[in-house]
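Taking the form predicted on its own, here's one chain by itself in C-alpha cells.
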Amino acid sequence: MLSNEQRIELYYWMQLTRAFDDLMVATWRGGRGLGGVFSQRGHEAISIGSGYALAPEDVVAPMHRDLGCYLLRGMAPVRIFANMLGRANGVSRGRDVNLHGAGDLGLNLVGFISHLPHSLPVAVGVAMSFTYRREARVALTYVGDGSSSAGLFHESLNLASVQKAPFVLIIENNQYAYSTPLSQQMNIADIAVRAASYGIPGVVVDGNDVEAVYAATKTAVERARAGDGPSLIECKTMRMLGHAIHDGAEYVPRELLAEWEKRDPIVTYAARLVAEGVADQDELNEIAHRCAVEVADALAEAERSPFPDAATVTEGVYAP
C-alpha cells in the first residue's frame, strides 16, 4: 500500500523524466545536441513504477525509452545530459553520446545494450547470480513488443524458468516495432500470454497507470526474491514521438496518437492525485517548475562541461 508521501513521490520522479525528456527533444531539434535520443513520453509510468518496487540491491538493465529509472537509481540528469552531448563528466566519459553509455555498476545500473533484446540474457545471467551466490537480490530488464518476437527472447526467458532465476520481465508494448505495427507483428493480442509457454506468470497492465506498474512488479519482484522463479509483466502504452529524434513518425496514424494523448500517464495521474486529496493543484505545479528549474540547470551545467582529452581516447576501453 502506498502512502501519500509516496504517492507524491512517484509523481516527482514522473515529471522530472518528463521535464528532461521535453528539453531533450527541444535541445536536440534545435541542433545543440550530439548522436541521437529516443524520447521517453509516455513510457514514464512504466520505467517509474517498476522501477520503484525494487530494492537498492537489485539490478535493473533498463532500455532506451526507461529514462526515469536511471535517475530514479540516483543517476544524476547532469550526468545524463552530459553524456548525451559527449563530455568528460558524462556516464562514458565521451565515450558514447547517448543512453547506451549510462550504465553505472554503482548504483546497480547496467548500461543498455543497443541491439535488442541483448540485455535481456545479460539480467538473466545477472539473476542468475545472485541464485550461486545465494543472495536475496533480483534483477529487472525491459524490452519492447518487436523485441519479444526475437529468438533471445525465447532462450532467455526459457533459461530463466528453467533455473528459477529471481528475475522479472517488463515488456514495453507500445504498438510500435520502429515502424512496424503490432498487428503485422504477431496473431496475438497480449503478448503476456507467452509466458504460459515457460511456466512462469504472465500479466497485463494498463502501462499509463504508475500504480498498476508498481503494485505488478512489486508482486513479481517479491515471487522472485522468495526463490519462486521470473515473472513476465506486459504494459500496454504508446510511443507519442517516433522511434528517434530523425523520426516523425508519419506512419502512425493521428487519431490513435489523439486518443492516447488523453490517456498521458503524467496528466491522469496528476487529476487523480487532486481527486482523491492527496495534493492540490498547486502543490503539483510547484513540483512541475522544481523540475523544469532542475533539468534546465543540469543542461546548463553539461553545456558547460569540457570534452574529454583526446590523449585518453583507449582509456577504460579494454578491460585490464
The other form holds:
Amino acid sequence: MLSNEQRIELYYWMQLTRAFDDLMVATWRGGRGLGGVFSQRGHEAISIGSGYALAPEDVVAPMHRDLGCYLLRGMAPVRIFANMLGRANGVSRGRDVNLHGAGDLGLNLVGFISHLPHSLPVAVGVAMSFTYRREARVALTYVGDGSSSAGLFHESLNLASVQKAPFVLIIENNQYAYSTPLSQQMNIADIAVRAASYGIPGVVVDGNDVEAVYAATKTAVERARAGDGPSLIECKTMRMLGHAIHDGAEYVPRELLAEWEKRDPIVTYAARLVAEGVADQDELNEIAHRCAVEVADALAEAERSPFPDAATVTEGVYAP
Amino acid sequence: MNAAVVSANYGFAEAERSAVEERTLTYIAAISEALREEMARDPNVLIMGEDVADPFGGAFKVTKGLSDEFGTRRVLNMPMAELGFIGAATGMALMGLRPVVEMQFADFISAGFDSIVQFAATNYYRWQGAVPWVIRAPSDGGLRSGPFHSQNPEAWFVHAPGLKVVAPATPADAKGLLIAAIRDNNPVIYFESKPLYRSLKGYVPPGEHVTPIGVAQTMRQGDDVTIITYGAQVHQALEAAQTLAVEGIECEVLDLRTLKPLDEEAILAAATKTGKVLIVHSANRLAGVGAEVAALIAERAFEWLDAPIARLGGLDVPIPFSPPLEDAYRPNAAKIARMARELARF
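Alongside the form predicted on its own that was just displayed, please also present the structure of the form predicted in complex with its partner chain.
Below is the entire complex, every chain and molecule, led by the chain shown above.
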C-alpha cells in the first residue's frame, strides 16, 4: 500500500521525466541537440512505476526509452544531458549517444546497446549472479513489443526460467516497432501469454497507470527475491511521438494518438491525486515548476560543459 | 601431426627439465588443469556451456570431473542457445564473476557473435563496466569434421575493438594463457586447437603458471627464413623447419600466442632477423590474421625485407570434409617447407 508521500514521489519522478523529455525534444527540434534522441513521452508510468518497486541494491538494465528509470535511480539530469550532447562529463564520457551506454554500476544501472533485446540475456545473467552468490537481489530489464519477435527473447526467458533467476521483464507494448504496427509483428493479442511457454507468470497491466505498474512489479520482485523465479509484465501503452526525434510518425493514425492523449499517465495521475485528496493542484503545479527548473539548469550546465579531448579517443578500450 | 617432433621442451631451461617427465601433460589436460586450479583459487570463477557438467563433462571432456568437484552451482549446463548464454555470461561478468564459457565448437560462436562484439566488447569503452569473461572456442580442423566442426574464426574477433584473442600452441601455454585470460578484466576469446588435444604432450609447469597475454614466443632459432604462425600450425612449421635444416636452411619460428593485441615488437624482430617472412595459419588466408601481420611488417620493416612477404592459409572455401579436399584446403608441414624453401632461394 502506497503512502501519500510515496504517491507524490511517483508524481514527482514522472513529472521530472516529462519535464526533461519536453525540454530535450524542444532543444533538439530547435537545432541545439547532437545526434538522435528518443522521447519517452507516454511511457513515464512504466519506468517510474516499475523502478519504484525495486530496492537500491537491485540492478536495472533500462533501454533507450526509459529515461525515468535512470533519473529515479539517481542519475543526475546534467550527466544525461551531457551524454546526449557528447560532453566529457556525460555518463559515457562522449563515447556513446543519447541514453545508449548510460550505464553506471554505482547506481546499479547496466548500459544499453541498440541491438534489442540484448540487454535481456545480460540482465538474466545479472540475476544468475545473485543466485550464484546467494544474494537477495533482483535484476529487471525492459524491452518493447518489437523485441518480443527476436529469437533472443525466447532464449533469454527460457534460460531465466530454467535457472529460476530472480529476474523481472517489463515489456513496454507501445503498439509500434518503429513504424510497424502490432498486427504486422504478431498474431496474438497479449505478449504476456508467451510467459506460459516458460512456466512463469505473465500479466498484462495498464502501462499508463503508475500504481498498477508499481503493484505488478512489486509482486514480481517479491516473488523473485523469495527465490521463486522470473516474471513477465506486459505494460500496454502508446508511443506518443516518433521512434526518434527525426521521425514524425505520420504512419500512426491521429485518432489513435488523440485517444491515448486522454489517457496521459501524468495528467490522469494528477487528477487522481487531487480527487483522492492526496495533494491539491497548487502543490502539483509547484512540483511541475520545480522539475522544469531542475532540468533547465541541468541542460544549461551540460551545454557549458567541455567536449572530451580528442587525444583521449583511444583511452579506456580495455579495463586495467 | 607428428607428436614426437613437437614434444620438445619448448624453450624451458635445462634446470627445469628434472621435473619435465612427471609434468608432461596433453594439451587438453593442461586446459582442464588451468580450469581446476583457477576454480579452486577464485570462487568467482565458474563454467557455463552445453553439456559441460558431469557425468558427461563436455563434448571433448575438458570439464570432466569439475562439477563433481565444485558442484553444479559452478559448472552450469546451458540450454542450446549460445546467444542467450553468452549474454548471460556478460551479465554475470558485470557483477564481478568470471565465467568461462565453453563453445562446443568454435564454429558455433557465430550464434553468439552479436552479444560478443556488440555488447561485451564495447562495454568498457562505453561506460566502464568491465566484462571479465573467457570464451573457450575449440577450433581448427584436419580431423575430417566438415564445414561446421573445423573452423578458425579468430579474424572476426581480432577485428572487434575491445576483445582480446589468444591461441595457445603448447600444453604450457594452453594452461598459462587460460589462466591469464581468466584473470584478465576484459572479454577474452581463447581458441584452443582441437587437433592438438590428445596428440600433443609437453612440459607444463606445476601450480601457478601464467603466460602473459600479448607476448609471442620464439620456438626455433634460424637465420634464413622466419615463419610466423600460431595454434596447430606452430607444430607444422617446426616440422617443416626440421626438414629444411637437413637441407641447410635454418628457420626462425615465432609463435604469436596472442592474436589481439599482437606482439608487434616480436614480429618485427623476427622479420628483420632473416628478411624473409612466411606467415602461416589454418584459417583461410583472405583477410586473415596473417594479412595484418604482413601489413605490419611491410609498413615498419620494409627496408629489411629481402623477399616479398609470403602467406599460407586455408583456401577461401568452406572447409571440406573428404580427406583429399580437406588436405588441399589446409596448410601442413610439406606446404610450409615448400614455400619456405622458395623464400630461402629468393
